[in-house]
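Form predicted alone, single chain, as structure tokens, below.
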Amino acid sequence: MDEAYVLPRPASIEDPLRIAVLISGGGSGLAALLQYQESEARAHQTVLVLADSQDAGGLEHGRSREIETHGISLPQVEDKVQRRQSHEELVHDALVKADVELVVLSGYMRILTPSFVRRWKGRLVNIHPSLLPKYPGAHAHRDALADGATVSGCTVHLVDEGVDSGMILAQSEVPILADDTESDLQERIKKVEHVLYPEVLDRLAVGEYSA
């Protein structure tokens, strides 16, 4: 039986929610969130940046701001299941050590195991580049174009034990143009993601959602 969502505590500007952002690549979403948090006082604060590789370019966004920042590569374990579990244990330990209250997935390309999700369910949020439940998975832009869709967008959702199947918090639409490539659509949706995600975190941090 799936575990229920346990949402983070309602926070405030005076006592902001402690956020960890998990990335895999260049971290454009992380950069947008950090700029948003720096623009004025918020009820959430990024205290930890983690990547699934020590070479992820986005780690510099955290380091340059003197935020605790780590690349946690997959352990050198032959068994794939054990390797995945060991990696997630390292991630979990880093989150706990930093007193993280909300985990924000931002271009994090690893699918988390149900056992990890259950530990953080309700305090684990993701943004996906489609209007879920349409086009879940790793190829949302390709799937939307192949389907002949005229609109796509992005969805912020709580993470559950499935793939892109958790409770939807907010969505924003983006038109698909006749001559769009996957890259064109990706860049147009990214711009909207960088606006929507921080605004949803504002609402989540102060307790405006219920599960």
Ligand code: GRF
Contents of the next structure:
Amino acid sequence: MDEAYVLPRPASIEDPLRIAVLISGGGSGLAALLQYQESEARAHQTVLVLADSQDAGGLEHGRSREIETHGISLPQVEDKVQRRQSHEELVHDALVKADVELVVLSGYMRILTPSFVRRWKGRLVNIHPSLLPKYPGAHAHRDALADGATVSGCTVHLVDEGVDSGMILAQSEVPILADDTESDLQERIKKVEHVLYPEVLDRLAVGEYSA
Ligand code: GRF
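Switch from the form predicted alone to the form predicted in complex with the named molecule and print that structure.
What follows is the whole complex; the chain from before opens it.
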């Protein structure tokens, strides 16, 4: 049976929730969140930025603000399963060491194992660039265009043991235009992601969701 979600403690501006943001690429979502947190006092603060490689461009967003930031590459372990588990142990240890209370996946391109998810379940959120349950997986934009969809968007959800299948917290829609390319759609969706994710984190941090 799947474990229950254990949501983060209700936080406040005086005692903000300690967030880690996990990225794999350019981190435009991370940059938008950091700007949001800088623009006003919030009930959450980013205390750790992690990427699954040392050369993820988005690491710079953490480093330039003097937030603890690490690229954690996959260890040199031959067995694939063990390599994945060892990598997740390194990530888990970094989260625990930094007293992280909520893990925010923001363009983190690795699927986490059920055993990692169980340790953070309810305190692990993801943003996915489609209106889930439509178009889960790594090719959401391509799948939406191939399907002839006329709307898409993004979904913020709690992560469970499946792929893009956890409890939905919020969604934003965008139109798909007749001659959209994948990259047109991706850019349009990122714009709404950058607004929606920080707002959902506000609500999650102050205890507005129940699971
Ligand atoms: C976002 O569209 C997110 O939904 C998806 O990956 C993209 C990350 O972009 N999972 P960025 O690295 O934040 O620019």
